[in-house]
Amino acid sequence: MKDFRCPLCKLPLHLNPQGFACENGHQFDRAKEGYFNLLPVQNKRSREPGDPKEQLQARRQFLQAGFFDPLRQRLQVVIPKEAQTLLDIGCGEGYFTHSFAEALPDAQVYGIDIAKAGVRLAAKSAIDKNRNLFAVASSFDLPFADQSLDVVTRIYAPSKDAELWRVIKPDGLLVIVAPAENHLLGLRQRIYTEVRPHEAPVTPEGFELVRQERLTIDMEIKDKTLCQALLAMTPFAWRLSAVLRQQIEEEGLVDQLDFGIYIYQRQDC
């Protein structure tokens, strides 16, 4: 827990009976579910930023059905076993963060998200609430000390290059997962007249791409409830017409999950 810093004054945060505090007296209490709120109110752009509770619950339902298990298992292998600190940016309800904690039984694993509802779900299901910590925080102003993290993972989440470089240790790793060319292509073809291919992420400033992989998974969903969950968690699903939505829910969906996994190493600037 020594890796956290105050989001207000940037001084180190120290554990006390209520939660965290810095030497300037800024106190951040630990919620009953086990998470911390390190997102200052002045940094919020809305009352409840991030994904809404219903979308997060749909995501949890779909992920727990196992469709993303091959990606989860591959990421467990990609993460170096010697890592002692890992941060999962945009952790949502904690599906991948928990898997990192399983793969690194001796490491301190953190998850942050601006959506309080997601962080609450993640913290409630954490096996070790001291070793696997969650916080409501911004990926553009990370509440972590300089060069405190061995690995940062970013799965379908935004971030700021300078902040990633600041918090990752020299020669530490950044792992980015982004949709590849055929990700949910069938669904997108039914929604859009013209389907634009997903582009690979731009290498963040201060990092070097050392490896990349592609993981493609055939997917067939027959259960109506799981179809509803996928559509609810998909960012472009709001473009669905009521007729097409009902058709997919009733008939099921056959498609592909297609992921690009990009592994970067921090370089001295």
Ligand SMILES: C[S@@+](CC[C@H](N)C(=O)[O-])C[C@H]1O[C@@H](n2cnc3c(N)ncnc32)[C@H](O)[C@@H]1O
Second form
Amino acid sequence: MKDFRCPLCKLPLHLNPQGFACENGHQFDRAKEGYFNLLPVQNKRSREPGDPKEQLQARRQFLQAGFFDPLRQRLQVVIPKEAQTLLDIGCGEGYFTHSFAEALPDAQVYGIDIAKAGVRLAAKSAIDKNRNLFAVASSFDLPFADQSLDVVTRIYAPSKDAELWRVIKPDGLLVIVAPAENHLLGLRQRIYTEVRPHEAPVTPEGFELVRQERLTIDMEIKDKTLCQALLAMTPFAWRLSAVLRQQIEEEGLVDQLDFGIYIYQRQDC
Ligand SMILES: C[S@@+](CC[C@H](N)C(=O)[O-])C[C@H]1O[C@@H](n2cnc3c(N)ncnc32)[C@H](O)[C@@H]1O
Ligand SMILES: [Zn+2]
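Can you swap the form predicted alone for the form predicted in complex with the ligand?
What follows is the whole complex; the chain from before opens it.
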């Protein structure tokens, strides 16, 4: 495996019985759940960076109920079948990363997230412990070699343009999923007096937008636990008043999921 690089000295990482090591002797053991910790302590801004465990578990519960299935299926079609290496950045608990590994049965499919709780959940349910690997790492300092990846996916997660450009192969693809205009509009209208439309992401430097798609899904949630899960995983939902929150949990929610899928090709600068 030649795709990972040492987060400390940037030399290639090689597999050994305990995990990965570079020629300078930096060793990164494999955790019992199967993931690697490639986030140097000096890059940790807090003790538990990234989404908290409760939010990750709520997201898992909501995703597993199938509401994001049309997006999952569409993304399986959007990624090129000939990709040999794919990295899902900000992979959370791995819902989409697993489905990429399913769609690309011969490829190395990696997922990284800065939240250890997410990576742990993702690694536990990896569909193949050898070619579907997860690591705790930051998308601002990716532990991957230059030009090592055919495709990088970024689904509701942060990134740094220069790092994306560095790790993607020439002509490789970057797939970004971001909320589109009507995403959870009903919920947002109940919270904000004036709802600002979501804007399309700015094209990352060094990339060209080659295609974009919109996917709108009508959603009706009747189950109280699933309403609670949606509210727990939605960053702006903390603004709901207690009365509104209770009303939603008791009456359910009818709304729309609305996604923009943006496909960019890496350019030679
Ligand atoms: C809204 S969640 C999306 C998770 C997953 N992509 C999905 O759609 O199910 C955003 C994720 O980005 C992660 N994240 C935040 N900052 C990050 C960073 N600097 N590097 C890597 N991941 C980060 C969070 O921990 C969280 O798991
Ligand atoms: Zn090293």
